[in-house]
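Just the one chain here, the form predicted on its own, laid out as structure tokens.
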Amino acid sequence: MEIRQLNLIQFRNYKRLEVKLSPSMNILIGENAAGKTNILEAIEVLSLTKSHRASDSSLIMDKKNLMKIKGTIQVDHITRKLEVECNLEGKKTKINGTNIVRIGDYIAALNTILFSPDDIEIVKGSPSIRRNLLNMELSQISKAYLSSYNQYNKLLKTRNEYLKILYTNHIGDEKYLSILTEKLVEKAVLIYQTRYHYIQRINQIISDVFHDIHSPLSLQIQYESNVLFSSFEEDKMKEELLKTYQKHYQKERNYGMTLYGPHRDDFTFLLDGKDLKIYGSQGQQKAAILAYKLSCIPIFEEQTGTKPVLLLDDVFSELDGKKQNKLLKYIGKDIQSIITTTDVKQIRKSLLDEATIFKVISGTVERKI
């Protein structure tokens, strides 16, 4: 999978931009605030229809009323044209000029993996950040997961509302709550299983990646659920999850919300068996997140048959020259990567010769020959 061409219209600081990208390594060089990150953000929006940095309206250039992102994508010799348009009233997505109404039909047209300085919050931040990360990645590689996750959230909202009714009014049909719970459990099991197997697969890869780009320490991900399952076999999970809701019925009724389920999941980074959030340096934390993101690449390829586009924002900022070169050598030419940096002074010439270099200056992007 690769982006052949990117067009921006009134996006952030770009009034109009057309960039033709290399199918392998692309490096965007420029000063801070020149607009390098905005290009990666545009690709993120083209892929996922939203930015992790800001609301839709803030993506529109100042004093304008709409923005457009267009991308020409090639997957297995098939070319597609993607488009995301935002105005002050809403958002539209198109594939090959056809409006796509359901987001689920658009997601996965372009698969991306993004590393940014904000990713330090994956280690340091709240569990919701880590859940959102899993949801974003799994939604790109599994339509079944995306569908179940969306349905789960709708059922969760309805169940929470009904628990509040039971708490405040002390009246209500408990049979209706039982039906909601059974439906919720059905969707929850698929979410649990998909997340569990995904993290298991990452754990088969991540330590080797961490060794290659940083240091010879053991890195693993520990999946944490507030429901203890004896196994991840479907029928057993349904049985144990239903028992959990029955056991804690009064507690959930008193709180007026669903206290157990995948919406309370979390995971922890363990470096040589120790919690990275507590015992790791910031450099180790960033390297662990980068190793995690790079570990996702072969999983995406296994599930979709093609590699995602790799987006690395300011990835060199806390790496010495040796680690910068190790990282670029690890990424190689077999995946399209788009990397932003303020300079490439410590990068070996042999690696730079294999990359396409762009200079970014205040809303303009020029390819260096």
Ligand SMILES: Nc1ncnc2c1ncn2[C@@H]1O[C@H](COP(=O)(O)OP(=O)(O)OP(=O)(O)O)[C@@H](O)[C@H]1O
The other form holds:
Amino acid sequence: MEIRQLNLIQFRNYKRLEVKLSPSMNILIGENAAGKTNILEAIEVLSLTKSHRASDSSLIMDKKNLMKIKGTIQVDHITRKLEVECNLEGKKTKINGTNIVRIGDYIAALNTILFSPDDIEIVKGSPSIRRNLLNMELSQISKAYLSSYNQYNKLLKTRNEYLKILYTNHIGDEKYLSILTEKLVEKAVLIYQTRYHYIQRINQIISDVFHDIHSPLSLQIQYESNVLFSSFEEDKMKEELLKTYQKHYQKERNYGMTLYGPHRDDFTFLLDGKDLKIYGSQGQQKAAILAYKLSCIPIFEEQTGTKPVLLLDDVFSELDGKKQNKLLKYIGKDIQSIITTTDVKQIRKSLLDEATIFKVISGTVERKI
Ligand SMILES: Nc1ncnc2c1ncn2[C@@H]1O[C@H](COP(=O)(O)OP(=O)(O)OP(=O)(O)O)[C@@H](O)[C@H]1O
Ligand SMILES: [Mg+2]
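Mind sharing the form predicted together with the ligand? What's above is the form predicted on its own.
Let's see the whole complex now, leading with the same chain.
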């Protein structure tokens, strides 16, 4: 899938912008604070309806009260027009001019994989960052996952509230708790299975990608759940999950919250078998996250029948010239990529000649011919 055209109205430092993008590699060059990240953020919002780095209101240009992002998306031979409009009261999403109310009906219309400098937190930050990443990716490729995840969260909230009541009042209907637990388990299973298979698939790809863009070390992801499953077969999982809740019933009552389940999942990067967070250099950590994101491309394609759009923000910093070239060669022409950088001094001319280059200067984007 590709973004053919992007239009912005009063989005951050863009008063009005219309830009036509190439279906393969696009490189946006500009000085600091020119507006490069803002372009990728606009595409992220068009894809996921929200930005990972900011609240909706900060996306609106200073002193204005409305912003619009419009994109023309091409998937095979179908063209769709997507639109996200945000004002101080709220947000609207449209496909081909029709309002889309349910996020599940909108979210797969434009699939993106974004690499941003904040992504170093995937290695260094808290488990919730890694869970959010999995949720964001899996929601794009599986409607069933998104729906189970939303229902799980609602049930989790209710169950937590009820455990709190049991904790404070020391009495309560335990039958109600077991109904909630059973419902929670139903939804948890699909979340666990989807995450497990996804990470398993990434592990089949990620070392080769890391090799191609960085160095020939093994890179693996270790999925960590606080429930130990003997298999990922549905009935067995349900049984083992229920047993976990039974076993820790008193503990959960004492804490007044649900302590076990996929909302406590995590994963670790292992570089040559060692924890990347502790042993990895800055460059290795960055390359590992990049390898992870690039590994998601074939998986997205397997699941949706089309490649996502690849967004790489400030990707060359911390990579030496050789690795910058390796990365661009790896990405190639068969996927639409939008790459931002302050300069391309270290990039080979033959690679640059194949890309479409844009200059970003204080809220304007100009194509270089
Ligand atoms: N709501 C807003 N209204 C107006 N301007 C904004 C708004 N939010 C951010 N900006 C401006 O956008 C610019 C930052 O843009 P952006 O983050 O895209 O820069 P960049 O080109 O990625 O820079 P760098 O190379 O430093 O990463 C800043 O000048 C900032 O003041
Ligand atoms: Mg930036």
